[in-house]
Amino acid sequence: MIRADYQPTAGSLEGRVVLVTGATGAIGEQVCRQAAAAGATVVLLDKEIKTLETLYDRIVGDHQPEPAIYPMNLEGATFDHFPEVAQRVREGLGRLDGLVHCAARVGQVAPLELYDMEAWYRTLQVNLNAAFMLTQACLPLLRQSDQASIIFTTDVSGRSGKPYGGAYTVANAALEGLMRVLAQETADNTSVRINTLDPGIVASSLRAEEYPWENPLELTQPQQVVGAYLRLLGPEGRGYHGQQLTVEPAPR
């Protein structure tokens, strides 16, 4: 369990560069805005240029460090695209200190026996394959940071299993395994910290897709969990590595 009542001080991430996938999603946007408020230069990665530009304007309008926009559809990306992301960050910003994986898709809610193969592929591509390939491409740059952090956003279904969760649940289970392997491989030869983070049930378009009957106002709001991400990205996250963490939301 990791508490989300962390309030980073202004400038606590100053000089740091943080790349966030799913940047315009419910949690991704909050991570971007709060990291920028703490002084970080944020690379906004998502598929829709219009929503990326809107988020860019909000961050700049709050007089925070100017972010960088990287439009990319993870579903259609191939292994050639991910090294290009890392190279662009290196050339444009010179460093990378944080990688936060927030991009995800629910896919199909169905028993595995009846699961659509195209939905299976697309869901695993966004939730698992893209996360792995981007992490692999960015690792050399992250290793150069004195205190880099990689956060894989996961779901309790990946730790306990969930009937009819399909590729979404399988991808989350695989991300947990990916984190454990990578954390052990980097424990003795780098300062990169790697963890998974389950934010719990949070009001988002992803949640609404799976449970359209829920009232989002009755759920935990994204701003109630973002403190846990900022804790892991900042100096107070140095004690976390190779852990399966669950967010204890901040009060409303």
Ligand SMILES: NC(=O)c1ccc[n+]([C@@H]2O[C@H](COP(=O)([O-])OP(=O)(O)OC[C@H]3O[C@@H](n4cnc5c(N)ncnc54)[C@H](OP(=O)(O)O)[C@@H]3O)[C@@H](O)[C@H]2O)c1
The other form holds:
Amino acid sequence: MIRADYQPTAGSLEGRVVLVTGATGAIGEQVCRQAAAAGATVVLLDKEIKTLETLYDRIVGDHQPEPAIYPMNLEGATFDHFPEVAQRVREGLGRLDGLVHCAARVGQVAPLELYDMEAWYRTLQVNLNAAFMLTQACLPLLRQSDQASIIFTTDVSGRSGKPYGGAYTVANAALEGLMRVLAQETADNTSVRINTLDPGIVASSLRAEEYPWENPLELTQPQQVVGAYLRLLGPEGRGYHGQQLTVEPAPR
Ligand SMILES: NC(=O)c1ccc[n+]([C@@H]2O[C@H](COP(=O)([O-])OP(=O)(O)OC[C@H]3O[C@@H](n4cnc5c(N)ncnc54)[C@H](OP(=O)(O)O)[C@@H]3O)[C@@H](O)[C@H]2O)c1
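Having displayed the form predicted on its own, please output the structure of the form predicted together with this ligand.
To see the whole picture, the full complex is given below, headed by that same chain.
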């Protein structure tokens, strides 16, 4: 468990650069805004330019460090595109201190026996392959930071299994494995901290797609879980490496 009742002090991420995928999603947006409020320059990566621009305007309007926008559809991205992301961050911002994976699609809710192969490939591409390729591409830059943090957002279904969760659940299980292997490989030769974070049930488009009958106002709100991300990104996250963490939401 990691508590989300954490409010970083203003400036605690000053001078730091944090790249967030799924930046305009429910959880991603909160991570971007709070990281910017703590002084970080945030690289906003998502697939819709309009929503990226809206988030950009909001962060600039709040008088926070000017973010960078990186429109990218992870579904169509090939392995050539990911080193380009890292290269552009290096050239434009000179460093990278945090990589937060929040991009995901639900895929198909169906038994594996009947699972549609196209949905399988598309979901694993966004939720797993893109996360791996981006992490691999960014590692050299993250290694240069004295305090880098990689957060893979995962879902409890990846730890426990879930019938009909399909490629979404399998991708989450694989992200847990990816984190563990990478955390072991980097433990002795880098200061990069790598963890998975399960936010629990949070109101979002992704949640609504799978559970349309739920009232989102009755669910945990993204603002209640974001503190856990900020904790892991900042100096307080130093003690965490190679852990499968679950968020204990802050009270409303
Ligand atoms: N909400 C929950 O209850 C819950 C529970 C456990 C884990 N999680 C995890 O939390 C993370 C954030 O999800 P969320 O709940 O905040 O959902 P969300 O609001 O739907 O955010 C997901 C984001 O990923 C983006 N995305 C989807 N496909 C993409 C692609 N091909 N290329 C680039 N970006 C893409 C979405 O963009 P568009 O909006 O443009 O499609 C959206 O901005 C995910 O990893 C999810 O698995 C959520």
